[in-house]
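Here's a solo chain for you in structure tokens, the form predicted on its own.
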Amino acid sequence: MIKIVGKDALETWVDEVIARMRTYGVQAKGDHFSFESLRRAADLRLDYDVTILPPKKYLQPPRETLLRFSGAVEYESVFDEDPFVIFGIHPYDLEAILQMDAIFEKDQRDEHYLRRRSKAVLVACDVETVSENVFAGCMGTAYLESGFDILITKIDGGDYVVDIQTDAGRSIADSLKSAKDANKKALAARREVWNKNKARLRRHKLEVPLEELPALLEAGYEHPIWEERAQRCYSCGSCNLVCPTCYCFDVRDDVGWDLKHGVRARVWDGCLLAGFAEVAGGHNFRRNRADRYRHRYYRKGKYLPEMIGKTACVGCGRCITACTAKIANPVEVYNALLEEKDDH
């Protein structure tokens, strides 16, 4: 079901959804944008460039209670199974969520993530404003034709094409069912948006074909770039924490003052942090900054592609913006490895 609606009809629909269920959406936050609880459609900004944090924070929260315990043997798992909607997910962030789905379903299923994910309705929107450091066009994530519940695309003239693809999407789209079906002209206009975004979401140009990244990294393990750039790394983990495809976490037990009751929670963690690979006895598999710095790129360009068949970088550019040392740009690193290979 693909409809075409005007701005007023779109806002009316969003307000109806807000009245029915927990709703999040992109809103202005000073000079930046952020996914926050949405209380009225007028606050929703579909024209934003990029958000500070990705929408993964609602699927894998920065801090999440896994269970409550009492004494040595009594415990109760905690699950968040209330339905919710996220409005305004850009295609690159949607691709990151789809990758997280594959990871958390693989091998030992993560029920905490998957139960919450099953209750989420994902309303994506095509990019209107190009952000400073985006390179999604190089990563194949400038637009997506599937994977969402609903996709909103603003076309020339100011109308919106609303593509409702799933039962979850249809369940919140009652007021849109009477809207006009999108005609061939509207669909052609949407395709034009996709083609333009594929070309213009390339603020940094990746010279390496994505399918060649694993082999390039395999050959570049001893490249001097790892040590050179790591000398400027603060090990702050900002690149990890803003990344939509980073999913690593630490698990902690918080015990109450009575020493009997408490909770087990997981919190975001990152491979650039000094203690990330530390184990019992104080041993650390990646004590050196260069080892941690290199691991980030191998995870995205080699390890995850070998696990799920997709490059674990979607080109959002958040890491580039967040890194005050200006060493986190994946495009620069991968291009440097390619130059070294070509020189030989």
Given for the second form:
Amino acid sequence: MIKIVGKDALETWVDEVIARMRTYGVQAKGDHFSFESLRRAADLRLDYDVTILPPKKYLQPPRETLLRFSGAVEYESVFDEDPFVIFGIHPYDLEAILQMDAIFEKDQRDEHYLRRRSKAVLVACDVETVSENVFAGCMGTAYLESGFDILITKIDGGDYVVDIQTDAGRSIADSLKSAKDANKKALAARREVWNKNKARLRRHKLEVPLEELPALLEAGYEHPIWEERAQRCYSCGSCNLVCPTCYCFDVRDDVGWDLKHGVRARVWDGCLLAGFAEVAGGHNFRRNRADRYRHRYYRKGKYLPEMIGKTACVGCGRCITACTAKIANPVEVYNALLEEKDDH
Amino acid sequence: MITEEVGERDKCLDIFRPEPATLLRCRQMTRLEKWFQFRLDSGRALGHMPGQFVEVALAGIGEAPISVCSSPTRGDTFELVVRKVGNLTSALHELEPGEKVGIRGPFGSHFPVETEAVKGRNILFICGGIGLVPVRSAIQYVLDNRGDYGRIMILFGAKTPADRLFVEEMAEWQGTEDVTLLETVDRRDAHWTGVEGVITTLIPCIRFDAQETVAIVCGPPIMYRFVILELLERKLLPENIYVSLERRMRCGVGKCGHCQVNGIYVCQDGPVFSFAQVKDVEEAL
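Could you output the structure for the form predicted together with its partner chain, given that the previous block was the form predicted on its own?
Let's see the whole complex now, leading with the same chain.
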């Protein structure tokens, strides 16, 4: 069902959801925006540009208990199956979540991720404010017509089109049933928002057609850009940290004071960090910064696309903003590879 | 958060949950390497093939990927050789028989000894140092199915005589009909009367029909380049040379990203590859 509601009705509904279940939403945080626990609808900022971290943090938490142990081999699996709602996911972040779903489902199912995910209700919203470095328009993620449970779009005139597509969405949208159905005009206005966003979410312009990216990378392995840009890399992993499609992790044990009870947890890791590919005994298979730097762009543009059939950069632009050395812009990297190719 | 009741179904579901195994016997092999024999508490055999690895866990310390060094043809126990290099491996060295570890796996690809690509052919095993550990599993497998293979040649190189592994077993192999075993050490000691030099010095000492021979190579990263070049010069085909790659296989199930070599996950697609599979993979060798 697709409804149209005013701002007040929208807030009333969000407050109802908050009263019922664990709810997260985008809120102001200093000069920036962040997904945080949502206590009242009035705090929800659907007009945000981009959040500091993507909503990934609720689906793959920075630190996540996998197992609890109470002796040498007494392990219990720990699953988080408490339902929750996330309000205000931009389409590019939604696309990143859909990619994570595919990855954690593929071959060996990761029940820790998948069970948590199955209890998440994703309420997306179309972009109102263009952020400093977004290029989702070039990545096919300026808007999505499916993949969310609910999509909220602010249309011309100030009303919101609320598109409820799944059972999970309907389960939290009872009170919207009585709202007006979106008419043709409202749907046309939403289409206009989509078209506008597709055109304007292009702060950086990717010259490479997405389907040609793997082949371009295939040919560009020895390109001087890797060494040149990596020379300025601090190996700080900020690009990994803020990336909605980065999901690599390390596994660690934390043991209690009795040296018997404890947990095995996974924590975010990043392929730009120096020790990422180091093995016991100290040999590091990606010791050079340039190798680690290149690996990131290959993973997003070639390796993961070969695995899941989608470009694993969604154009959020967070890495561009986060990088101290200003070398993390994927568009600059991919365009540079194209220029080199054209020179020949 | 909720904790799952431990049920058989859930055990299979959680790819991160180890199952208990008991240490039956262990023996110090060298200053750094120790041999361990385990049995899964469930009573089932591990179900591995030569070249595969398991994740060994000690609660409170962590997990590490370790190659299985025994053949599945040798009963329902399995054996590991562990070099003491970090927290987990140091703690493993302290274990006494009767104590338990957690095991996940077996994981990864294996030396294809049971396939038509290898059966009926001569096998040339080339191992440097603890590279012998995963390869021993294949050697035992082949010896236990002796009629299925042609000649067996084993080249082993250690840093010093004191670093040699499976010394008694190697003597047995040496005494077996149709098995050629040659050894070298990088640096001899006062007692060593054998060959001195890197492992490639042994390759010219053996004759084989390149069309009818398969090589299984395992050793430190630097060894692969030199050995493979020699083998190619001796006209061995890239698809008949098998290597086992070491990487940081943190999760073992193709998720965590640590063992990735370009587009390949070593824990899933490897650790065993034919040279044909990895020769154009820049980060592999």
